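Below sits a lone chain in structure tokens, taken as the form predicted on its own.
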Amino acid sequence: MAKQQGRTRIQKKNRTTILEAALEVFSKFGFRGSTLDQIAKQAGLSKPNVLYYFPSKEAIHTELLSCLMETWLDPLLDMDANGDPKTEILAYMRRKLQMSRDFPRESRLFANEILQGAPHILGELKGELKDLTDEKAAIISGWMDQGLIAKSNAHHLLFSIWSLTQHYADFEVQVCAVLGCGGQEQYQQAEEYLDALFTKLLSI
């Protein structure tokens, strides 16, 4: 924290520029397919300048993923155990879909990391992500046991929300090829469809 506070405005600006450029490159080519030269070119900086701020490509990638994990967990954190079960689950689904709409590059960065075996965030997946998912799955199972929503496997319910919402970011090219790139209208249609799908799944 002290190191961050000691950075000049230009240093903060350059770090942000590098991370933004790296996000663009990594989301397109994955970690293995990306190079420091590509990141430097995207950032409009020299490679030595990039290396002044980050010692390696891996250091940039790790920082991006670290920030992303916090963003990724936020929608699930907001699920309220004291709320109406169906309302809470549908709201979570909508938050995840909104993330796909607003942060498609981040979603693809995360997907690429997972496809490579999660070498940089496996600890977080087995730790923070698993703990939070288990906690919320237990809440959902409790709602099911009380007869408030239809019975199913709570973990797999969450997995299906992840896959169905993140599809629109991770497979954006495929979606656009079939539907055309419809922007906000396309996501509105997706939300209406997923609302109907999960409402039927959760209804007793």
Given for the second form:
Number of protein chains: 2
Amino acid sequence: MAKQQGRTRIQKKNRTTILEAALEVFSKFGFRGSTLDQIAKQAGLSKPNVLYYFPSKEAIHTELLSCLMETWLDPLLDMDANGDPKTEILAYMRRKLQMSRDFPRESRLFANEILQGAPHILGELKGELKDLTDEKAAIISGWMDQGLIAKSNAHHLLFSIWSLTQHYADFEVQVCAVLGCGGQEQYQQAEEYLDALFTKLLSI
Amino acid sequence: MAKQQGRTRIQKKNRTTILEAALEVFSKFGFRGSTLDQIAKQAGLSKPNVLYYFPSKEAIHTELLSCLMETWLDPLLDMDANGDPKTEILAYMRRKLQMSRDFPRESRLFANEILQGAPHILGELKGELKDLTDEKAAIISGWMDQGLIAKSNAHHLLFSIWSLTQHYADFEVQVCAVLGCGGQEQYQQAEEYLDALFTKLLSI
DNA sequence: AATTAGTTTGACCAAATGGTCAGGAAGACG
DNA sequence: CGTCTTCCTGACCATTTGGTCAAACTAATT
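Return the structure block for the form predicted in complex with the DNA; the form predicted on its own was the one displayed.
Up next: the whole complex, starting with the chain shown before.
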């Protein structure tokens, strides 16, 4: 983590540029489907120059993913055990849906990685992700036991939030094809629909 | 369609073998991440022999996808406008969940394709898929208008069935990492959870 | 201005990859 | 059995790809 901060301003700028370009390319074609040339071109740098800042294609991918993992967990971290259960869960769902809307590339990068068996981040999944999920699922189960929200499987409740919200980023092409829309109009409808869905689900 | 049936028994067998091998490989690494050598090895054939049965790597992929599209739409086709609304929708959801359990590779192949912008099947998405979806969404909306099930956005209701069920196949690694399970125990829990979810959602 | 440290690139390399082809092996069939 | 068609393969090819390197260029620093 520490050594990742480039020292000079030029290093900082170029590393950022490369990571941004890599996100664009990797999220579109997956790891094995992306080439260094594509990334270099997208970044406006030469290929050897890209490899001057990162030791390999894989290193770029790995750094991108580990940065992403934190971003991905943040909204869940914010779910407060002392808040109002229904409010907390709905707010978490809305934050995730916003992330799908605002960071679809990140969502697709993550989805690509998981789809292919998560070769680069299986450790984080079984570690950080599992731990945090277990912790928050326990909180939700607590709320259920106290009769504050309807009983259901807390882990699968979290899964359903993930899948329902990320679907709009990961399967955007399909959603747009079916709805016949080009832009982001679907997110307004999605929020209304998901709001209603989880409100009903959590009501006793 | 017609010319795809190999004439001789040996053709039939080998084409099937190749498609099965390709499914295994493509679903794991995506189109660009898979190689003809991998497919050939998986099929137990030589690379030139694979290319004797299919003109190119892309042709294998395309055929796989178009066969898949039908399989994928079938469960939705079965949803009957004259049946009991809640039963029909729940049964459709269960069929989709079973498909995730029994055909995860097919699900992942499809997900891979959509994730990358559906370059090979965008036409089918905007055609067959959209038409069928619109048709069934209209049926569901009709049920809602008649007060047989709770009102909500019918298109997004279908999206939610797709995302919730396919999640267990496409993100299997993640689900298993979080639940700490190796096999398919999650599908039992998933069915219970999703059953309850949609029952609540559809109840007036 | 001179020296040094940091940055950039064209040319290059080895390996992998999609695909071809001539000819050999194996079935089908009279 | 002989002929004809279908099936299969080793060797080969052009291109792409991740990655290297020496040399050139630029920015700091003294």
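Numbering follows the first chain given and starts at 1. For clarity, a rigid core is taken as the largest C-alpha set superposing within 1.5 Å between two forms. Keep in mind the model is a prediction, meaning the values are calculated, not measured.
When two forms of a protein are overlaid on their rigid core, residues whose CA moves 2 Å or more are considered shifted, and C181 is one of them between the two forms.
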